[in-house]
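Heads up, the chain below is alone and in the form predicted on its own; it's given as structure tokens.
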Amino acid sequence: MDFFDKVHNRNNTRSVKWDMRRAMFQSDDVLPMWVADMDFQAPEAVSNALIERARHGIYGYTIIDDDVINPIINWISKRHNWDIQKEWLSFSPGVIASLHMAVQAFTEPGDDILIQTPVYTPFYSVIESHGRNVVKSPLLQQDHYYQIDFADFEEKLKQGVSAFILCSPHNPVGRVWKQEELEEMARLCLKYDVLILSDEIHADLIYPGEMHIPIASLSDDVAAKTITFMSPSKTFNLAGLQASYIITPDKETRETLNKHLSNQGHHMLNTMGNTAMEAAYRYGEEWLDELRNVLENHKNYVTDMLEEKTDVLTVTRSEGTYLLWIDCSKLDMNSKELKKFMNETAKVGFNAGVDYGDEGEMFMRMNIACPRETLEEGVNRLIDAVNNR
């Protein structure tokens, strides 16, 4: 565990998380626990591979060959029990860039696209920036646990939705969807001829004992109606290297997508992203398994501390991601007051829940992928501010 306990100074590294504190929170003394990257170093094998590649000193156009592709295929088979084929893979700088292109390729201006709110904030811009309409099917919360409202889900699909952007595992509420939930979503999408765009970037970040199931792995029929977006970026803290991939089993769909990727100039990876992805999937498994244990301990610590030391903050029960969805409704503040309280009084930099949809107005999203020392500092700041308000 010592590797994940070490505190690294990320100031003055052009870190969005740390060097944008003043821009985001109007203060330099806020402890940043917001944007979804980790304060842990990537696996040593990744850093060594990048250093070795840098020694070569030439960074020309780089191909994606079998040495990169085979580790991806092996990883998905071993970790997610899904056997994919080489030709199903396409590549892009990031999942959000891929979603933008998929929306342009497979829907038309004025089309309705479904999302399950509260949900990852870029989903809104992915839809609205291309003249499509956001259709919400809010998740149901009961006893601080989220579930799908299938009656509402079907009713929205029935109204003529063209595509459904699935967040699996779900950001920010941390659900890892069970097989029966995935099967019912897939059944309804097939029934109403709705394309599934499945963002599975957090697929590897599930707590011990849980299992992520790619929705496209359910059946050939579902696979033919699904485009899956994955990346090692969240798993191994590689977001700045911009490497992701798309899995599209249906040939006609894949050809259309690849044409759009090529037209946008996004069909290749940068040299270092390519190198890091290969090393991560070849050698990062032991590192990831240790990370998952660390994150589970962190989640339990935050959950227990807020329950024991306050009577107003509750952590939503989750099964995956390193993001906690904290219910602050008992503080009796509106979203602006809540954000101001966290920034100015608690001095912790969270993501405001309202940014994920109106359903998140009384929530904050907390990133727990940091050393224990940082985590405890953030939790203590939060508890002290709440109890002394």
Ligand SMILES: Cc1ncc(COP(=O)(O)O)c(C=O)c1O
Second form
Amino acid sequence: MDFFDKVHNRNNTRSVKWDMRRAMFQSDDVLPMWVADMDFQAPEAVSNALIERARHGIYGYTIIDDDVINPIINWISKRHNWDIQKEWLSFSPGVIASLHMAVQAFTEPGDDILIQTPVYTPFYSVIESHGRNVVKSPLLQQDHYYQIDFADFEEKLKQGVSAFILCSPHNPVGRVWKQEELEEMARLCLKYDVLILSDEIHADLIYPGEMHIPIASLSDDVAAKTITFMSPSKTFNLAGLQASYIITPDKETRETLNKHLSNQGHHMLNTMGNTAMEAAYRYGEEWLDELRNVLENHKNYVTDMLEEKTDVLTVTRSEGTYLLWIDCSKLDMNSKELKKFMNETAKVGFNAGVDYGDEGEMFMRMNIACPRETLEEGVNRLIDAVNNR
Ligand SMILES: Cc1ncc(COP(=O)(O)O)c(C=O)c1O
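The structure above corresponds to the form predicted on its own; please give the structure of the form predicted in complex with the ligand next.
Then the entire complex follows, led off by the chain already shown.
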């Protein structure tokens, strides 16, 4: 059986996605297709490296040495055409932890911070929990494809925001930003002196034919105004190992950032995260390319099935991430009814679109990073429920 077809039982593994079903959906028979991790095993080389490290039996304090750093640098150069320097790197347990820290380090209470909505839910709390204000520049949707409203984007920057949290590729709308779009966002941020906090955690998860461009790679000027957040966690399904990194080309910005990291006690990674990150970037490339083909097939399958078998659900055109943004507006339900319908009637556990902003009220986010059998079960449950409503 193909590696990505194998169904693994994740129950009782302390899996957020599977073991928190009751807490999340008030039911144990919902098929969980929500939180962004995958029901696939990580590359075998990663598991082998972890097993070997575990066998050693001593898990003391761990350094991040060149054996970890060089594979990261090589990966970013090869996969994203961006040559970074070793000293630009800092490490943290996760992108959200890093964003919290960056907001505290580079903005002041009361400052305005821009996001492009609908967007990954924790961006709101990253801003608001530190007494900063969310400023929204909603994305424009046309023919089930999202684009930036640059007039609005500029207007908001002009009003004096201090930072912009970019989601690139964008969760949940699935956009992989094109060079012209990145250049225009960067040009405006430089013009209005706005720091770019670029969350690029989904950088590797783009559909074949798409290209992810790190915004900081556009020019030295943009790099100087950007902090980039990356991680192998989405790419290789390592989220539970808590290892991520931050790329800050500008020296002064980096010194401030590192001081904040240090003041919060972040000066190393956990031993297993370190080990997995090295193995993933050294040996995971073939696995990733196979995964991307699987995800593309899954995306096409869901899109075709929902459009052929229902006349009410439409999948937003997606260029990256394994999360599909499904337009349910023709079901004619409010967001509460929609959530209830998905959980109780269809028995599929999606993320409610409204959690990403008011713009997402009529949407559901579906995670398609699961074996084909699971995916088909989810799609059939959804289609049956919609057609029998
Ligand atoms: C855009 C985005 N940023 C950050 C995260 C979470 O990152 P971490 O687990 O490293 O905090 C996710 C997870 O879904 C995400 O989609």
